[in-house]
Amino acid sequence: MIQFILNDQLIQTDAPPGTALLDFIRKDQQLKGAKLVCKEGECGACSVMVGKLEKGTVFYQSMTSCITPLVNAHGKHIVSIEGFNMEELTPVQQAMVDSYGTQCGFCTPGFVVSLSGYLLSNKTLTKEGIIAAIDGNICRCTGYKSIERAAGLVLEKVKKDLPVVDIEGLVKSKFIPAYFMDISSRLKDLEQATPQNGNAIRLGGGTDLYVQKPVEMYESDHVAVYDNSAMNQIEIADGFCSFGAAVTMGDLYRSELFNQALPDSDYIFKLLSSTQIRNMATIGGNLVNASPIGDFTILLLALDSEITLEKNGNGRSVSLKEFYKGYKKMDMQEGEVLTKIKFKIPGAKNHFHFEKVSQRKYFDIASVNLAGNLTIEEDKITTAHMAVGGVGPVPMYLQKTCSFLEGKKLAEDTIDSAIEVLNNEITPISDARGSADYKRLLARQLFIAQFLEVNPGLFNLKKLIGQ
């Protein structure tokens, strides 16, 4: 049985674990505030807050309920727009009214949830942070500036009325209903262990699977690894960073340890997905989905990562660059589970960079993405690890290109020659994200960008733009 708290109500249900949380909220519970729009986690109209008990307190994150498996709600507090409603408008709702932040209104519940959730999720509030909190919410009436003004009004009121931003303060200032005060103790009384079924499909965040094959996901039985404590650890030891496969992008984004391993990664994470999807998508799921254009896969390939596969308590290590054997084919035996990812932390002489090109800069599938980790000593490339996505049937580690670069002088003619090797190594095809020639051009430009990060004066810029 799946148990969780939905707003102020205890839910105990035998509904299929693969049911989308949004469908359960709208159909089973008849709560219509969260809207069904894209069914792909893209627009944010179905956003809910998901509270999880951590060290005696509830930590809240925003997620898109249209692609959230019902089983992943087990043991948690789910807050839809109805869960924020009181007799009078909350300050967040009032700010949307005062700034004319709503037009057709279809997206409005999602924006209110995300803005309210930002207050629940953060002790320190900033203008940049509250705007970033709605990066996964789309307004098709183009009301963004009005909504940004609403966010500004919320921030002003919080700073005026709340010396300390916490659950108690938010309740007293009527940002959230009083029942939030009891959620921590109520969650402690719930069975936290996720229901198990030995024959079920192991499921992470579901962010890819519910887009690719929603009907099959609804009808299949699932066991969540999303909350598997053994697969949710992040560690640094002996110059390596390792983390469990159930760790989400959001976990890594917020992790001080991961930021030590990969400093200044804020820009990278913002390229990867929206706040809601980062909070849901597990790294292990991203890797075994085996998408040729998976952003985090390309990033980890460039870090020359190693993964651990386990079956019946026995584990084996596989280099990630050897893991992908063909389109959606992996070096993974039946019954094996990816449990851990590990990479060597880049040192002072390493230059790591990730970039992608997509129709939208943020929150979009890349046409081509590329990551590189170069070791430069005395103007010589001593080691090179580079990977590119969108130019072949698998996430591609550039083995031949890297081998060519190692031991070479960091110079323009070296890069020119390496581009020829790169062109022979990649095999792009024309599809909805661009022609094969366009993808070759993007791969070339992103390849050059890696070296511009190392030495901006390395190239003749007129030559780069074809003059």
Contents of the next structure:
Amino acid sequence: MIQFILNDQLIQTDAPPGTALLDFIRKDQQLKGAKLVCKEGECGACSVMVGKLEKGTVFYQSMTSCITPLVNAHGKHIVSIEGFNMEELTPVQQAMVDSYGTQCGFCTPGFVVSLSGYLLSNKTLTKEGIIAAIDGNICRCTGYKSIERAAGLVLEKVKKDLPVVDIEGLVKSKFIPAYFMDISSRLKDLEQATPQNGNAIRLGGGTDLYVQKPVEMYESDHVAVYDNSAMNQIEIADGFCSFGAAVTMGDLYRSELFNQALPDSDYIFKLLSSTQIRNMATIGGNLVNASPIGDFTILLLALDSEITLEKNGNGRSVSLKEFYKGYKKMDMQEGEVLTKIKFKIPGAKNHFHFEKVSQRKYFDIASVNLAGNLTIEEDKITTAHMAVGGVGPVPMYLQKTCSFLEGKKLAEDTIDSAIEVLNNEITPISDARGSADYKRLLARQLFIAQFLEVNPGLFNLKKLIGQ
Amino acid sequence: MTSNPTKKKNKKSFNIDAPLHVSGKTQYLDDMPELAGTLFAKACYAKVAHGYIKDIDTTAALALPGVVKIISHFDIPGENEIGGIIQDEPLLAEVEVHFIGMPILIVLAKDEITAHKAVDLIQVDIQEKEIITDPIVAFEKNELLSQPLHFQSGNTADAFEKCKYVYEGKAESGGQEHVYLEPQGAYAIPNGDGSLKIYSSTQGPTAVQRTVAKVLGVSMNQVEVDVNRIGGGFGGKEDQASAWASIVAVGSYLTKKPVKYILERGEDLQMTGKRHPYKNTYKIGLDAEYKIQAFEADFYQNGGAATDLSPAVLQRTLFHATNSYFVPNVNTHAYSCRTNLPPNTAFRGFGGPQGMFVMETAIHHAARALGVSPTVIQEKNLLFEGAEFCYGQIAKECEAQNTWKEAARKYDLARMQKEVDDYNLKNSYSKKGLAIMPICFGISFTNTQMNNARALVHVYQDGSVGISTGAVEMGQGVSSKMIQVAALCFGIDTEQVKLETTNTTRVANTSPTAASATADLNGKALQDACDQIQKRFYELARQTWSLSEDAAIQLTQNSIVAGDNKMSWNEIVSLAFQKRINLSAKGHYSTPIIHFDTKTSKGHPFAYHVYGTAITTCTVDCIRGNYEFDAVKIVHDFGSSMNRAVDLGQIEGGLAQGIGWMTMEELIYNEKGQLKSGNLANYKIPDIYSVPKEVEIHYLDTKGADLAILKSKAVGEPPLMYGIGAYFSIFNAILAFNPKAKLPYEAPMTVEKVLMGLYQ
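Having seen the form predicted alone, I'd like the form predicted in complex with the partner chain now, please.
To see the whole picture, the full complex is given below, headed by that same chain.
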């Protein structure tokens, strides 16, 4: 039986664990505030807050309930728009009204949940932060400016009324209903072990499976690994950063350890989907999905990562750059499970950088993405690890290009010649993400961008770009 | 009118729907409680763009527990052909399929998952035929959906001979998916006597009623259509909501059960039409002073597989082919081309944006060739008071030059341009671009017959008021505006007025909520109804207080007042009720003056025009090819806005949608006619980071047109066209990097086109 708290109600249900959380909320519970729009996590109209007990307090994250498996709600506090409603409008709701931040209204509950949830899940509130909290919410009517103004009003109100942003303060200032005060103790009383429902599919955050086959997932035979604590650890030891396959992009973004391993990586996370999806998408899922364009896969390839595959208690290590064998083909045997990812933490002489261009700058799938980890000593490239996505059947580690670069002087000529090697190494095809010619040009440009970011003053690339 | 509701102080902004929206309490179609026994419909649609249906096997689907019925065209009780202008679109395919997404069969099942599984089990064997996806190919094969259209003024052949500069070229604009967040859908409930009540997510309740009646073979009075509100429409639910309503109606009619169908997003994207893509050619001629003397253009509209609203969209393209400019000699031709794509349909702007894009392209082309800024040519040719449009209407209260001048002054255009130029001198890896987009958009349905509306007003005996109109609320704020009109007419608070659902039994024979004219038409009909009741109250007051015929009486501040005599609103209502005076009224309005002769393509088709000017600046990353918009600064002619905050929202939202159309929104069909951008993972609309960092909108205080409701001009469609400035601002930034860029004039300006343009 799956147990969780939905708003202020205890839910104990025998509904299929593969049911989409949104369907459960709308159909079983008849709460109609969250809307069904895309069933892909692409619009945020179904956003809910998901609160999880962590060290005695409840940590809230936004998720798109349309592709969240019901089983992932187990042991948690789920907050839909109804869970924020009180007799009077909350300051967040009032700000949306006062700023005319709603037109047709279909996206609005999702925005209100994301904005309210931002206050629940952050101690320090910033303008960039509150906008980032709604980066996974799409509105077709307003053009967003009025919603930005509403977010500004919310921040002003918080600044005025709340010296400390915590549950108690939010309740007192009527940002959230009083029942939130009891949630942590109520969650402690809930059974925490996730009920399992078979063995055929490893189910993480659901961000790909529920997009690819929503109907099959409803009745699926699966092992839910999202809350598997053994697969949720992030560690640093002996100069390596390692983490479990069920760790999400959101976990890494918030992790102090990961930030130590890869400092200044906020710009990267901003390029990876949306806040909601990052909170759901596991790194293991990203890797075994084997998409030639997986952002985190490209990033981990450039970090020359190693993965652990386990079967019946036995594990083996595989270098990620050896893992992909063909389109959606991996060095993975029947019954093997990806459990762990590990990479060497870049040192002072390493330059790690990630590039991505997509049709829409943020919250989109890349046309081409590229990551590089270059060791530069006295103007020389001593080691190079680079990977590029969207230009071949697999997420591609640039073996030849890297070999060419190693030992070469960091200079325009080197890059010019390396581009030729790169050109021979990639095999882009034309598809919905762009023509082959475009992807070839874009790969070259991102390759150049990588060096510009390494050291923009070191040399002049104007000639390379024809200026 | 006796009262004077146009006073500015009464025009207070408010959005009646906002408190419910922000609480998630607003009830949309899919939020209605479902009746026990409701069946769920789902379409099995063509996976091939053109071909003969050889065989259909439904055995496995029918064997699935929970499947109640599978409906084919044989089961349709009335006519199988639907369509808003010409009924040439089979509701369910008969012998052939004409586009991917064309419905063939309808499954009825006990729940949605069963319906989904059943559809997947149906086998349809189709013998493929040759397909056409390009409008030019269709034109060459004479595959036209309607008669070609032709507008002409002056003599272009003579004029070109006298022109110093003549340029010819091609321009293309892509389609656009509506992405109304609420998908299409309908819910039919049988009444027991054979009649049906249909809840539909539609902009056109009457269109749904008419279509359903024909499909069922019953009279219109057997079909009641009710719309509470819709979660976005943008034109996509003007004509194309009728198919889904017809499907549930047939299902309900045959089974005597309630039947519901809410399209999944993927179905909606595959099965419904979009903004028409256009391919065009143009020829522009200028004299030595850069005055445009002649303009010719041929427009090839990609209409899709059936007529839908394509001819009307095509006509508006010609109305707006010279945008905001005076051109003395015009000769334009337009063709609606039949292709194997879903029938394309209305979308905010209704062909106008596609026309304007070509004119702006021609000017840009000429400016580039002449080595001047396009703004020089634009400014020299702006419309002026008394100028004649090529279709014969005279520009009145023309604000084209005023909005341009005010934008240039208020936003210091010279400084903005200098900042862009300075930036470009200093930066090699990124460039800025600036473009100005003036707009002129005609308000009225171009089909004169449609410019009418009705409203029903009940004053209840306790003083509360209920109003019904033909307007459908879809986010544009028409509910708030209707409530304002009634409150202003009666001099009461808006809280006392309730807007009812849009229902064909209360307000019949309505025009769809479209053409930006809904508030004007329905608001004026509502004024007419309120005035009738107002007159009865004035007469009652005269009798009660023994006043003369010409005594001044006013309904104001919840009271009726005549000199020293005063009664509260509730007292006069109560008194009227006691005296058996009719407290209800039906109002009617039809736009005066307008007329248009389709044979000569001349007349006075528009009640008035809306003007504005937008300055757009962007920064292009010349390494990566992506871009962002620094600012869009607008001066807009609102007339005398009755609800500034709502109108402002229309400008900001329309702008973002226009920018989306011109930049990232790309419909990709493969050679088989399959939509590759058939989900929201692959079809991108603007997110919060894609919209301009700064949007400034200045209200140009103008007198406002008499034919606009409370002199508050229509605001729904015009701002979309400001988005065209986004295209040209990027184009100009690319030219700053690569002056020789061989970039074709093809919208949308995707990041791919930008990068290719930068490095050609």
